[in-house]
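Here you get one chain, nothing else, as structure tokens; it is the form predicted alone.
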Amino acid sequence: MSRVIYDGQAIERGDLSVLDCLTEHGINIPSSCHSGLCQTCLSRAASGSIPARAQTGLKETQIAQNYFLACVCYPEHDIEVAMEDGVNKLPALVSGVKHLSADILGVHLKPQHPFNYRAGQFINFFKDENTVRSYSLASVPELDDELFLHVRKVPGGQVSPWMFEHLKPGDQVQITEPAGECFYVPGKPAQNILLVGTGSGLAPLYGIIRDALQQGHTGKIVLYHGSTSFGGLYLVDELRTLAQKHENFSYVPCISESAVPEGYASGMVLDVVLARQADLSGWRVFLCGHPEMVKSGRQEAFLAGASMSEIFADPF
């Protein structure tokens, strides 16, 4: 008889599914349809196998961070729910910071324990107790030894000017655990890959493609990265060179409001790649930026035929 282990406790399951278990037990987890459309009681394994029925309809990125869905989960032996509730702080020494452009500041992490994340998340960066920002992670674990953030500097912030002006190499600071569903599955190789983004929206993005290069991913893979002006774009040489070193990626800058050098592209960002990409058919999605652009990314990518499982966004 398989059990359901929760903060401690571990509870014979029976006949129940794990929601109406943990629910009879008094633990309270949302519910809604109880058939596994809603999605209402999602949750994550910490620990045991997950049936394949309690994970239909989730995203690959949720699949690969053990979610399932409580109520139709009905496993044939222990599993273990992981508590979601509180922040798990955790010590990181500021290795390296540079200006990658006039308002975006690379910043290089090192945590000081064990630090397990994919290319594309994002962490929470703690300046006090009380004042937190989230940032994306464009490091991949198996090609940097560190963290690497773009932060944006936001006039009259609380977190990102503090940032630009104190933050230095030896500070001590508090981030958390890496969250977000916004990065690369392996699985399917030959598929093409669209990321489009702005500002440091790049951030996440620059994993990924990094990410799935290093993967051996063989599909076409096409960033769009936009900016009202030349000096909004940053990256913009590494980028080049990684297409260089690689057939099957493509970089394209986009500049908006200002003049338009040779070797950019002229325009909002998602024009641009309407008018190139009109066909998304089969295509896998990135969008990380602006919420507005992001927001209506997605409904473009999915009226041009991506499926709105395959499209994954990051607005900030």
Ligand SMILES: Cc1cc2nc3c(=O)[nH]c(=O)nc-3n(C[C@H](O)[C@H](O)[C@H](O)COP(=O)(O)OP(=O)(O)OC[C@H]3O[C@@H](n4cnc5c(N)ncnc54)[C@H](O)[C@@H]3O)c2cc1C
Given for the second form:
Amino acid sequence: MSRVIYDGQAIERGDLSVLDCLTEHGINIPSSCHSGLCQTCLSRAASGSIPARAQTGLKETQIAQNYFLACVCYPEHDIEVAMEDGVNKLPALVSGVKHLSADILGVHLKPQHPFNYRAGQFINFFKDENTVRSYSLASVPELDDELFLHVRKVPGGQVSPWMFEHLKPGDQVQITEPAGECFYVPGKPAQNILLVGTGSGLAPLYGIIRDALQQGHTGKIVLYHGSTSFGGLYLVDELRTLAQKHENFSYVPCISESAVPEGYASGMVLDVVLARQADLSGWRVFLCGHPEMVKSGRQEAFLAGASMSEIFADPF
Ligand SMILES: Cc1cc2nc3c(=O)[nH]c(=O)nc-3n(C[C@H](O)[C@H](O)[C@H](O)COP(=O)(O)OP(=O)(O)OC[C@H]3O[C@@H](n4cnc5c(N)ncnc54)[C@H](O)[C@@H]3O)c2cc1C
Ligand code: FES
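Now that the form predicted alone has been shown, please provide the structure of the form predicted together with this ligand.
And the full complex, kicking off with our chain again.
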């Protein structure tokens, strides 16, 4: 049985990840997704070998320095975790907060240092030293001089309700560098693009669409945004205006559980998509939002002809 060594203390790991093992013993390492996605739990091994899975998605330079993701690290042999802060925290100023709907808050941030990102990537936001959550970037570096987040209020959550109640312009907060691979890559301007989102899953898609359009994408760009009710949809006017301005962009808002006004599709977003987009051969597909929608969407898009390497997803 392997042990986790921290600050001179050797702890039997049992079946736990390094993160859970340390947390159970009162050692707080910041964490958010617990699935190797957000990189909040980035830690460094002072000694011991690191399983490859725990370094998936890290930069070569981080791997060379023995950084690893503690939440998905299950080492076979003893590992010593260095006592240092793995995540690079960057200061940012809250420049605006605005309700986009009853349960979506638009948050504008101005990083206090140069910040390079791609629309659709995500940052990690620190509520305090150990409480961190990931939020996708709806802004586009070439179009916007601030970062835009869409935060959905999750009842009973530690961070999102707090942001609704307490975050205000002028606040100084800490974020991380951007991460994630859900963004527009130029090079195939005539390829058709399908984007499917639920709830605040619109955030990365909104960034990706505006990025593709400003980079001169000529293929079709089709967005389906789903919610159970009319009130759950947001940025409807902005998206309709964008569709009027760009012939190759179309927007289909979908409502699944309540009365459906004219101009909206009725049904679960994925059912609406599949009824209208039977053949996805050669398409690039982005899926963001509810994990079950993203999981089924990935399968269905593949079955409809999209190549797995052309399907990008952020489940949350
Ligand atoms: C890559 C990525 C990108 C994301 N982008 C966005 C985005 O753009 N916009 C967005 O809104 N969200 C996004 N998320 C989700 C976001 O990071 C948070 O998970 C979300 O805001 C909820 O955080 P919270 O602190 O409010 O809730 P949490 O505290 O994480 O709680 C979540 C739920 O679990 C319940 N819960 C908490 N603790 C317990 C417990 N001990 N026992 C039982 N139940 C419990 C809560 O009641 C709540 O319902 C993203 C996530 C990822 C991984
Ligand atoms: S908490 Fe480990 S990668 Fe997100």
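As the structure is a computational prediction, the values presented were derived from the model and not from experiment. The term rigid core refers to the maximal set of C-alpha atoms that superpose within 1.5 Å between the two forms. Positions refer to the first chain, counted from 1.
Visitor: After the core is matched up, is the C-alpha of Ser296 off by 2 Å or more between these two forms?
Guide: Ser296 C-alpha, core-superposed: shift of less than 2 Å.
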